[in-house]
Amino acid sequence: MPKVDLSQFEFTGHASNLIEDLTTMPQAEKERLIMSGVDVTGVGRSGTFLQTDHNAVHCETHQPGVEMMDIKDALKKYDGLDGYYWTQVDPDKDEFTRAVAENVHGGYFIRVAEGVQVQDPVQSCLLIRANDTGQNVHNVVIVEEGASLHIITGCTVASHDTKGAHLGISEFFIKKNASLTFTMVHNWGENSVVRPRTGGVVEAGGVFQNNYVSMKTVKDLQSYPTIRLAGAGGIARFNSVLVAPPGAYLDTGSRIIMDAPDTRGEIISRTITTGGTIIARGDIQANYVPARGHLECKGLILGKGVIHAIPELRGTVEGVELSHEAAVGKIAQEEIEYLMARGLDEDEATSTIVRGFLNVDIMGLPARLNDAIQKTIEESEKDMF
């Protein structure tokens, strides 16, 4: 992987107004915007929380049972989040997360009361508007026991080719019984450097689903977020899509620790290249039993690219069923030709396997995030065949 220099970015100086309605914002960041999750006209949403830059400009939730508020408001009122602010991952990992740890400049603090089921997903936005800022945020999610929550979060620049730096820190804490759904769209460009850490905790009984999408061109993005489930009974679940285009350099990866009992643990990747390079990694451990874990990493690569799976499990105790499945290749010919059968012309054929392998329906993703996924494909789909 390049090095990054973090001092080719500005960590100061990129302050931004507030904005009061996010309608009013040019359309084409509103169009980034879509294709991250976040849908300005806050329209089947419980809240939404907007980031541009080096600060919080919109942060409102008319859902009873749900806080958010900027992180640096949250270490003020809850006497700096003890217990949880950098609980779950090491401030002295790497020179990322010492930046973040050194500057905050923002990132969301979501906590959904006991017992709250909340329906409609909150949505957040870390934007990078300023070319050459570097953003350092750190976001913390409490779900509280026995409450339910989905959070749509997009990452995305307001041009394609504006240069930035992102570095942010998410740290779940899923409580008893809880449920937490974290839905993330990177839609980065091709000067983007990204660097998220994140790691989590679920309790007995609790349940975390990642979906993560990502299609763009990113310069260079590194992730691998990890989840331990702690209590009995606890499920994590991570669900990959992933599209290199030319220029695209991503290292990614998810990590799940079972460290209780009838724990459950499943990684799934999807990842296509059509020209850029993905190392998709996984990892399950397993530390008592009954644990079940699966992984499962497909590649396909059309035309150029390089894809890197690398597929890890780890089981320390008898009784441990942990297993994986990893693929690296192009369509099947089977596959087309029974389509073609059907009377489907090659190119056709093609898209419709690809469409089904890049399928997100699966994440249960709001209609127009859906729609602008599906159009995304369709865009790239001229890279690949």
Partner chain sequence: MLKIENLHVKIGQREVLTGIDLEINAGETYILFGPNGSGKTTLLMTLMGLGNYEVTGGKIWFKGHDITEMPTYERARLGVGMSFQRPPTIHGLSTKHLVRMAAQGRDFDVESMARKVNMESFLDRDVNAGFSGGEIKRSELLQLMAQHPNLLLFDEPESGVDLENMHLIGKTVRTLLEGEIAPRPDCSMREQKEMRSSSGLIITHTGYILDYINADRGQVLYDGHLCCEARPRDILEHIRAHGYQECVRCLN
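Rigid core here is just the name for the largest C-alpha set that superposes within 1.5 Å across the two forms. Positions refer to the first chain, counted from 1. Note that the coordinates shown come from a computational prediction; the quantities given were computed from them, not determined experimentally. What changes on going to the form predicted alone:
Taking the rigid core as fixed, one finds a CA shift for R368 of 2 Å or more between these two forms.
Given the form predicted together with the partner chain above, produce the structure of the same protein in the form predicted alone.
No partner chains or extra molecules come along with it, only the chain itself.
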């Protein structure tokens, strides 16, 4: 993995003014946000949080039962968020967690009250605007018993060549019979260094679904979220769609730890390289029975590039049911010929197969976000072919 020198980035001195109306942002930035799944109009959203560089510039929610604020304000309001803050991620895990623990710039705190069913997603965006900037954020999400929430998080830079480092800590707490869908769309640039560190816990009957989409060049990204199913009947699902153009390096994966009976875990990833490197990891551990887990990693190499799939399964008690399927290869010629026999030329046939391979329908995304991702896929095709 490439070495990251944090001394190349500025972690102080980039405070921004508040933005009351996100539609007044520069058009180029609005486009970057839209392609990250964040709608500046707020239509179809229950709330919006935006941080640029070193501070939050916009935070609003109009959904009763949903509390959202800057993490620093939450730490003051709730006496340090005892029992939550830094409980799922070790602050001394590595140099990146230590950097955030020592100097957190912001991040969001979101809590859904017991029994509240939030129909429209809450959206957040973490934007690096100034060149050579390092951004330290810490997010905490709590979904109380019987509640449900969908969060759409977009992470991006002001322009494709903006140089920046994003260090992000996220901690999730899904209480009894609650559900959280967390959709992250990365729209970084060719000079972006990204180090998310994520952990979460799901209580009895809870459901956590994580959707992750990254289709643009990112210089260096490393992400490996871990979710622990701590209560009977808990469910965790990870879905990811990744494209690595030339110059991109993505070391990504997910881990599910089943620490209670009647739990289920699923990790599904689709990866394409058109010249970059993808390390696709997956780890499911089962420590109670009955427990069922499945890991599926499939990759396509279009032209040059590297995909390294690393599936791991670990059962510690008799009777667990764990399975995995991993495949890395190319588009089958017979599939192309089949579509060409039905009137498509070779490029159209290849494009059709790739679109099917990158299908995000299983993520259950809102229509507007799904449309934005489909647009991203269309733009990525220009790089692929």
